[in-house]
Amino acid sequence: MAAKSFDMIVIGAGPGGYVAAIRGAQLGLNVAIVEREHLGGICLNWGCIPTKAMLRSSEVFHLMERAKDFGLKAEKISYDLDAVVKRSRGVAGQLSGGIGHLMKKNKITTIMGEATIPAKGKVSVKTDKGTEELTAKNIVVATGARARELPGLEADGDLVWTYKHALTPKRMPKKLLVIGSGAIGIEFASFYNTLGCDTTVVEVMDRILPVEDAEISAFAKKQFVKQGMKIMEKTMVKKLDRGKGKVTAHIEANGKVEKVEFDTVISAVGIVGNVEGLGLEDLGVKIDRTHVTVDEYCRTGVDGLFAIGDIAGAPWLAHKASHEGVMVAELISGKNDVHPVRPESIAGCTYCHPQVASVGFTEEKARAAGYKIKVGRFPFIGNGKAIALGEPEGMVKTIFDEKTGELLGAHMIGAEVTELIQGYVVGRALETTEEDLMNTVFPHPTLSEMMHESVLDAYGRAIHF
């Protein structure tokens, strides 16, 4: 059988992939997409999505505890795991479906099955009937990642589970222990701890959410200790016990060793590259750490061949790998004013309680790139809206370059803060000074107001503070 010629093959379906495969046919090219398992990648399926949902029936969980602050009356309240755990797979596969109808309408050829690439500018696809082999000029990998598992901290999905795990459980967790404090460890601890979890996080690091800016992830520490968590901060979990129903942690901090028991261990400890199988070390493709090694416009320095996304290297973001395989599309189109992807434009986000998001440079990064700066801070306990909302307790910071009044980052914790940070993600973008921000107004009463206080506080003409 004669091998089906397109002009750019996309391997992985994830975030990157699909919206890679998605931007080619809107530019004319025939397009062909790969995927073994499921369209939307674990974004949609097991990542970003179901997490949310999840996450969002904790907090009008929490919300309904709290019914008396709002005048409000709500008794016996409780929660169905199972009623919860169905909605967040039924919001997966409402937008799972949504991308096969994508990919329908962009004419793009969807392949499912296993791919390899056997030599430059081939694809072979191991399907249900059989092996299928493609051609094309421009090959995209965007394969993504999985899970780290450390020896003897392997998951097991009975006492041991990974993020799959966790968004399937078969029971409630009692005594719950997290190892791992960026953002998918956070997002766990804070809905089991949410529903009456006694949890406990581990982190190796000197500080919990360690992406963060010091201050952030220092309030953010607070504020789950206020909830009830327990947060370990450099701290290792040495090996795990596994008995009937129960596990023994051997936890190390101080140069000491404590063992804990607990019922339910959630290993959060980093991500993957999924770079096996596929055949790029035998294409001359550097790997380094189970990432692939490219340049700022994603080429892997062999011709004709590209990889985005998680697989391609930090920051390990959905809306990364997307713009990365935008930019991808184009360049393989021929278009010359393509931008690459700068890392420290994009916004991270983590969906605990109180929210976390930021861009751009941390305080103690900005000083360390020898830059002079101004800071501005204001606290949401200063704005009107955040008191109407019940909910008072947060912060925005922003960090601005001395000379130039450049925005260098800005760094949030509280309510609704994912939504509130693109406002300076758009600023960096169009290279805002702290002069234009001063001068845009703020609706009132909004939680973005206090994004303009920040900003005039780091000049010391705060208003409300």
Ligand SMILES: Cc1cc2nc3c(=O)[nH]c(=O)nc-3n(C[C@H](O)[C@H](O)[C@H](O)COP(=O)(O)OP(=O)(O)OC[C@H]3O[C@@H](n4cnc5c(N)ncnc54)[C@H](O)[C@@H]3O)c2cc1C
The other form holds:
Amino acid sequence: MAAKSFDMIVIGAGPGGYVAAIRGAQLGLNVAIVEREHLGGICLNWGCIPTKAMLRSSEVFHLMERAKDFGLKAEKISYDLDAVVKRSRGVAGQLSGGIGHLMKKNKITTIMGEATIPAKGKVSVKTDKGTEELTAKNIVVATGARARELPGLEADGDLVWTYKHALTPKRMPKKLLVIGSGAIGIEFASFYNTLGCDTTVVEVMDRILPVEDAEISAFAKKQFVKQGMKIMEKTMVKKLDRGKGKVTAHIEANGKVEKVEFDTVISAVGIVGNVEGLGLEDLGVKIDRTHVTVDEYCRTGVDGLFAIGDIAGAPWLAHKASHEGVMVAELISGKNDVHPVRPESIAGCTYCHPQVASVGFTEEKARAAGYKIKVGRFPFIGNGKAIALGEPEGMVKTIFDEKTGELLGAHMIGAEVTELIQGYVVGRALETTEEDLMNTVFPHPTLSEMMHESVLDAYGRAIHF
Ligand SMILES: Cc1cc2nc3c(=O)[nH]c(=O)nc-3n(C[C@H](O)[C@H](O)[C@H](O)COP(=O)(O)OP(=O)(O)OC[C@H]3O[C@@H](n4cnc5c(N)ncnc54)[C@H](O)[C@@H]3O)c2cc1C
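Next up, the form predicted in complex with this ligand, please; the one we just looked at was the form predicted alone.
Let us now look at the entire complex, which starts with that chain.
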């Protein structure tokens, strides 16, 4: 059978791949997308969305436990873990189905199967019905990533879990060890701890949420400890001894090893790119520590071959993947006003309780980059809406370039900050200065008023604190 020909073939239907496909189709390209598992990729099926559905359950549970604070009565509060998981899987399934409709609506050829790239411009897909051969001038690799496994700490699905097991638990852990305190580890720690599980987080770096501003990490730690979580920083899990229904973790801190028993371990020690088996190295693509090396336009150096999203490196975030997808589709279609994605303008959000969100330079990084800075802070306790919501714990921190007034970074912790951060992202994209932000009128009563106050504070003008 002759190979089917397309303008663009996308491999992987995660938020990088499916968005690239849609943008390509919008621009008149004849597009095919190949997916080996689920439309929507990790994000919709095993990442962003099902975790947020689970965290919503624990958030409502937490509010019910606090019913009295709001003048309400809720007694004998409990949960049905299977129903929590069922809801989360349902939300994921609904959204994955939605991607199928979007592919049809945009007349994108969807092929379910495993793709390889046997030669430049060629894609071979192993499907249930045999192998399909495709050709295209442009191929976009968006095959994403999977959980990183460290020797001795490998997941077994029973006692030691990856995020996939943690999203479909068959039982509620009683004593949980979470290894790694990045966004994924902390979200699971928050979910299980809120539902009453005795939770310990071990982080090898000197603080939890190590990519965040140090002040935010410290604030988060204080809150988690208050909620009963144990946090061990500058600490390493060296080994796990697996027994019947229990794991003994060898935990090293300050040169001393302590043995602690748990019934469940979640390993959240990062991700590795899905680079294997595609034929990338034979094509001359450079791979650096499981990620494809690309330039700022996601070009691999091989003509007509692009890599986007998690496989193309940090930050490993769905919105970064999607934005790269749009950029690459526009490049392929010949648009000439295409801008590269600027990693420093991509916000990071963690949906633990309290939530954490940030964009741009941390205070430490701004100083290290040589900026003279002005820093503003505003606490949730000074905001009427936060108090009315019963959410007085949190802060908004802003960092400005003293010389130009450029907003270098914003760091937030507290209720709904994952929604608020976009205000600062827009500000940075429009190259807003402190003057513009101070002259903006924020609606009252809103949590967003703290964003205004934090800016005012950087210039000694905060009103409510
Ligand atoms: C637990 C968890 C929570 C997360 N929460 C968030 C969050 O809140 N916000 C956020 O921004 N990010 C979050 N992420 C990260 C986010 O999921 C990823 O950044 C995002 O999915 C990357 O998109 P992608 O398109 O690059 O790859 P993926 O979503 O990984 O999609 C890649 C797709 O390619 C397919 N594929 C791979 N190889 C082949 C092949 N050879 N042939 C055909 N198909 C192939 C895979 O089956 C997969 O469907 C989370 C991740 C995890 C694990």
